[in-house]
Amino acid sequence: MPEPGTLDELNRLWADPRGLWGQLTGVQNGKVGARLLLTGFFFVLLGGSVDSLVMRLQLAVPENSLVGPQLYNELFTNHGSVTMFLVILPIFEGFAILLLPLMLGTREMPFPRLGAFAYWTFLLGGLLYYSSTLFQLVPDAGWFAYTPLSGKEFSPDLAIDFWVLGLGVAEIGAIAAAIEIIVSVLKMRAPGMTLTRMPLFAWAMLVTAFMILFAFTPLIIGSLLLELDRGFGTQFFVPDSGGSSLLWQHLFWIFGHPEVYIQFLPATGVVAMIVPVFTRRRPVGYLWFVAALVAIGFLSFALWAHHMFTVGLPPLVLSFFSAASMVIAIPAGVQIFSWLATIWSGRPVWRTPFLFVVGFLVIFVIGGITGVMVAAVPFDLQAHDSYFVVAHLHYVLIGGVVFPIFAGIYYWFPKLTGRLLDERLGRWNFWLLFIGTNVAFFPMHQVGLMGMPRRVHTYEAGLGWGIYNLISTLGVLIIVPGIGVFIWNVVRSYRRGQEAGPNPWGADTLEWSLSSPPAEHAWSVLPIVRSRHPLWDQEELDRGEESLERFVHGISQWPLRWRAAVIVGTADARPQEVFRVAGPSIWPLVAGLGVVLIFLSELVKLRWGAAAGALVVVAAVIRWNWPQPPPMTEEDEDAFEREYGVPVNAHGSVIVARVGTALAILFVAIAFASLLLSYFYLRLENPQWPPTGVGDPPLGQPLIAAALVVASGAGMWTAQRRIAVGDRRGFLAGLVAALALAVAGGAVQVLALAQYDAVWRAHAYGSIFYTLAGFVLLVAAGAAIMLAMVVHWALRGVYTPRRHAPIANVASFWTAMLVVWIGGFGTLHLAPYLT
């Protein structure tokens, strides 16, 4: 073990500054994760709970006048939007950022400042959304914001703009946190923790994080197009001008249906951690469970039109999406049977976390069965938009998500606070929620089958719906004290709860070997993992292969002047690199404020304010990535590598930066694919393309521009090769040539766009033409800014043959930009001739 003084030094080194400044600049994963959790609960109490209570009181009896139709529309819009965007996902991302370093045996997340940025954007986006209440402009078009209802014609005020722009900020935060989680799970684990030894919660969060990237990005593009229609007069969703309302539904549900599984998979990860501990049994079918997680992740993207069975899709399309909707029940069933087999063969301990797990199994299975029912097209045509769907949705989300959240809080509360939640209050909490949920939502199946549509603020007497609605309302009145008991339990136990000790449940995973609560740096000596259940199978966590033992003990004593973390191989989990983790910074908050300024300015149509916000974001991101002087010499790095066989990069990680760049490129690629989908969808909807009166796009100037931009790639390639051999002059020449060629190509392309006679407000063709062109130019501008900063740092002598990782990353992004340029402008200028 390190000396006590060393432990204190590590703790001080990894802690955030104290006071208000520390709150604003803090990046420590425990703090950021806890803030996400608490803010998610704040929003659920503010919106999710109060709204649902008022709605149920309104529907308790026929022809009730407690609230009018307008307020009711606002209530169900707010309830759905807040629950989907501001509550469940931030809570699970908070769980992940808080717990993964403890669970995986590492000291921090790979991008602490990105984690802080994710929190600030989530918080500020939620507040921007809620500020609509102050102006009496609460969104009222449902959480799906279907066009044309959400278009300018039927929603002329700013209410929908609050929905689009406020939640858009929060979506950016969700993606930022997802990137943080992916890199953490893939590259920052304890030595020896291979992928097949990884806790199932980490697997669930890894799949979920990829799903967030693939699902939220199309929604951001869809929201962009909707706001362009509303604020700039484009015609994406206006059928009379070549647009299509169904395009919005496709873009929305490409996000919307995976979103259900984005919320469900982390919940299964929580359950998978709790079941083995409270049955004293290793999970049955670990590898099958992992395969099921991955399968659900893929399949969830193959059934978005499941929500569009009634819009008139061709029978072949209906058959495909119906089959996909049923097939996904297979991997979900694998998970259920894995838990049942584990419980059946174990010795259950009926403590509160396990009670919530059993409640989850019962309620979620009912919700899953009704999900298979609505996957059948004939049944869905009857039940569509009825209360049967409301019942199904709430059984899935409350049973499949909310109960595991409560289970997880009861399970990890002792680790995070050092105190146990009260068991007696926990049982009251569980039974009130379990009974209340079934009383509230089971009757909705019946009233839905009787024909009661959803989203109606009242109904006539004599239809036979009254008794079922009254029972549902009584159910919600049972749930409310259940939540109250939970809040009281948390407050009371945090102050006077029974002390927990390090491992009160006799659990098997790494986090339970740490003190409760853990130190700021979590791990003084990194664990060496040799089992899926290290606390059950290993007597000592710091023992293993000799070279690994020497390494983990070496890193526990050195360095003590900068935050050192370890990167491991994705498959073999052997140490690959020791790198410097970023520390506290005000710039993530500044960048978050810049993002909000962009969206807020668009809300009030103050376009120069949006431009100022963009400048703030660019400046803040540059500042938070500004190269810091390495805290040690290259000779000291070499000395450590010679002794332990692991490279040291005190100036920043080569591997983490490479993976992060790859994910950034993936984000750009998904956004680009979403715009291409929009382009070709609109093309199919319009027999005349371009529309009558608009000429075909030019070819000459775009070809010259493409040639110049492609040639810039040669400059980047030259620069990358010359710095590797220490040729500073050739390196600088390559960088400058690449930048000059790209700027020249961009200028020629902008000139071609300006001379083209298409009008972006007149027809959907012009709208998608200039939007896609703008996206490509924006990607190119981002790449050019990166390159300009590299030129600046190169002139200051920052890069050496050993320390030049940013060059490789910028070169990778530059290559991606070239692909986007060729694909984007190639589509715009050639598609009218070829299709």
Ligand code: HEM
Second form
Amino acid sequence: MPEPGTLDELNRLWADPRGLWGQLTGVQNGKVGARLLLTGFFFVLLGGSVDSLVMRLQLAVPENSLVGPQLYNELFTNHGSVTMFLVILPIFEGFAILLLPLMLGTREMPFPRLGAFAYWTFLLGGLLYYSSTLFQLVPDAGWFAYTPLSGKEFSPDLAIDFWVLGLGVAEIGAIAAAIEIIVSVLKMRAPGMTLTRMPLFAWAMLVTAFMILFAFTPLIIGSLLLELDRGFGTQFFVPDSGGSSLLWQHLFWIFGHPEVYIQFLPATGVVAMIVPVFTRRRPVGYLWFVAALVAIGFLSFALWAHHMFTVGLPPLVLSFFSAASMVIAIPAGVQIFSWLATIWSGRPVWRTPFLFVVGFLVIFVIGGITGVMVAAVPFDLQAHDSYFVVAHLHYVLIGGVVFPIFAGIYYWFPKLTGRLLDERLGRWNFWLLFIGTNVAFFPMHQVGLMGMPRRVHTYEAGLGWGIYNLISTLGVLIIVPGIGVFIWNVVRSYRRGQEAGPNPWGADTLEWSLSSPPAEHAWSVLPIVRSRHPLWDQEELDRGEESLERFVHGISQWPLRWRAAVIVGTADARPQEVFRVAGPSIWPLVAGLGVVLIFLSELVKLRWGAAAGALVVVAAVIRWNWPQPPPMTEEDEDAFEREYGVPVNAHGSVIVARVGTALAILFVAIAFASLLLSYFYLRLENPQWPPTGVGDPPLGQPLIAAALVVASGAGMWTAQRRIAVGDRRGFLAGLVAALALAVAGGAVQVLALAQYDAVWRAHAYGSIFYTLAGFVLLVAAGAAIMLAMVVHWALRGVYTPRRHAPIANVASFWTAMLVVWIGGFGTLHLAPYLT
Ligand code: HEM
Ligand SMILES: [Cu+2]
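Having displayed the form predicted alone, please output the structure of the form predicted together with ligand HEM.
Let us now look at the entire complex, which starts with that chain.
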């Protein structure tokens, strides 16, 4: 154990500064996670819940006139949008950022500043979205914002722009946090915690984070196209000029369906942590469970079109999506059987977290059954857009997501605050919610089958629907006090709750070995994991293989001047690198403000504002990644490596940066694929491509441009080889040549685009042509800026044969840029000839 004095030093080192400035610059995972969590609750209390209450009051009796149709549209749009974008996501990402380092046995996440950025963009985006209320411009096109309803023609005012832009900012936050989570789970775990010893919550968050990346990126592209239509007069979704409404539906549901599982998988992760603890039984079928998580992650992308059964898709397509929708019940079933088997063979302890888990199982299973029903095309044609679907979706979301959230809060509250939530209030909380939910939503199945359509603000008397609706509304009046009890329990127990101690539940995972609440630096001595249930199976946490023991004790005393964290091998979890984690910084907030400025400028049509915002973002991101003077010399680094056999990179990480770059490239690739998909979708919709009156795209100049850009790749490649052998001149020459060639290629390409006559407002062809071209140029510009920074630092002598990881990362981004360039401009300039 380190000396108490050392512990104080560690705590000081890992704590963020106090005061307002400390609040604005703080990056510590505990703080960021807690904020995300609280902000999710804040948003649902602010609007999401009031809306549902008012809607239910309106529907309580037939021919009610509490709210009119317009307000009702606004209410359900707001309710759906807030719950789907601003509540569940930050709550679970908050859970993850808060808990993963404790659970995985590390002191921080890999990119604390990215985490802070995620939080700020999320908060600011949500506030931007909500500010629509202040201007009485509340979006009313549903949480899916179908075109043409959400297009300029039917929504001429700014309401939909608030929706697109506000949620767009929040989506950027969701993706940033997802990247942070992926790298954490893959690379930052305690020595010995191999992938198959990882807690299931970490698995669930890993799969979820990948899904966020793959689902939100197409949505951001779709939103971009929608906003271009609305603000700049492009024609993506306008059928008269070559656009297509169905393109929006596809882009939206590629996101929208996985979104349901993005919310559900973390919930299963929470449940999977709680069930073993409260049944005193190891989970049955751990590996099956993991396989099910991964399978759901993949399958959920294969079935978005079941939301579009009624739009007239070809029969073969219908059968495929219908089958895929039913197949997903199999992995979900695997998860449920794993829990049931665990509970069956164990000895349940009926504390509140477990009550919520059982409530989850009951409600979710009912929702799952009705889900398989609507996945059958003939049934869906009947039930589509009826209250049956509203019943189904709330059973799934409340049972599948909200109950596990409560379970998780009751479970981890003592760890985070040091105090238990009150058990008696917990029971009231549970029973009111459980009974209320069923009373509120079960009758909707019936009234839906009787024909009541969804999204109606009222209905006629005499249809027999009144009694069911009245019962529904009464159910909500049971839920409301249930939530009240919960809030009271949290407030009261936070101050006066029973002291928890480190492990009040007798749990098995690492976080429960820490004090409650944990110290700022969480782990004094990193644990060495030898089991899936370390607290049940291991007498001592810091014992293991001799070299590992020496290593974890070594870095428990050292360094005390900079925040050192350990990277492990993805599969074998052996230490690979000690690196310096970034500390507090104001720049994530500034970057977030820059993002908001871009989006806000679009809202008020202040075009130079967007340019200013972009500059702010670029400057802030450059600042936050500014190389820090290494706190130790290269000789000391070598000495450490000789002593412990693990390289130390005090100037910044090599491995984490590489994984981060790979994910950034993945993000660009998904965005690019979404745009290509849009291109070819529109291409198939239009027999004339380009439309009559527009010339074929030029070939000569783009070819020259492409040649120049490809040649720049050779420069990058040379630079990378030269630095490794310490040839400074050759290395600089390579970098500068790459930059110059790329800029020249860009100039030629821009010239070609400017001379082409495909007006981007006239027809969807011109719209997608220039948008895709703009995207490629943007990626190239990003790569060029990174390269320019590297040149700048290279001139100042930052890189040495030992320390030059950023160059390799820029080089790999550069390669990705080349591929995007060839694929993008190749498509634009060649595809029209392929008819
Ligand atoms: C007491 C709790 C709740 C009540 C009373 C409630 C009530 C409603 C009502 C009345 C609608 C509009 C249906 C329509 O007119 O078409 C609706 C839609 C919706 N609700 Fe809830 N809701 C509750 C909780 C939740 C939760 C917790 C979530 C998500 C986690 C959620 C997600 C949604 C979504 C996404 C829609 C939009 C459906 C659509 O437009 O297609 N709701 N809810
Ligand atoms: Cu779906």
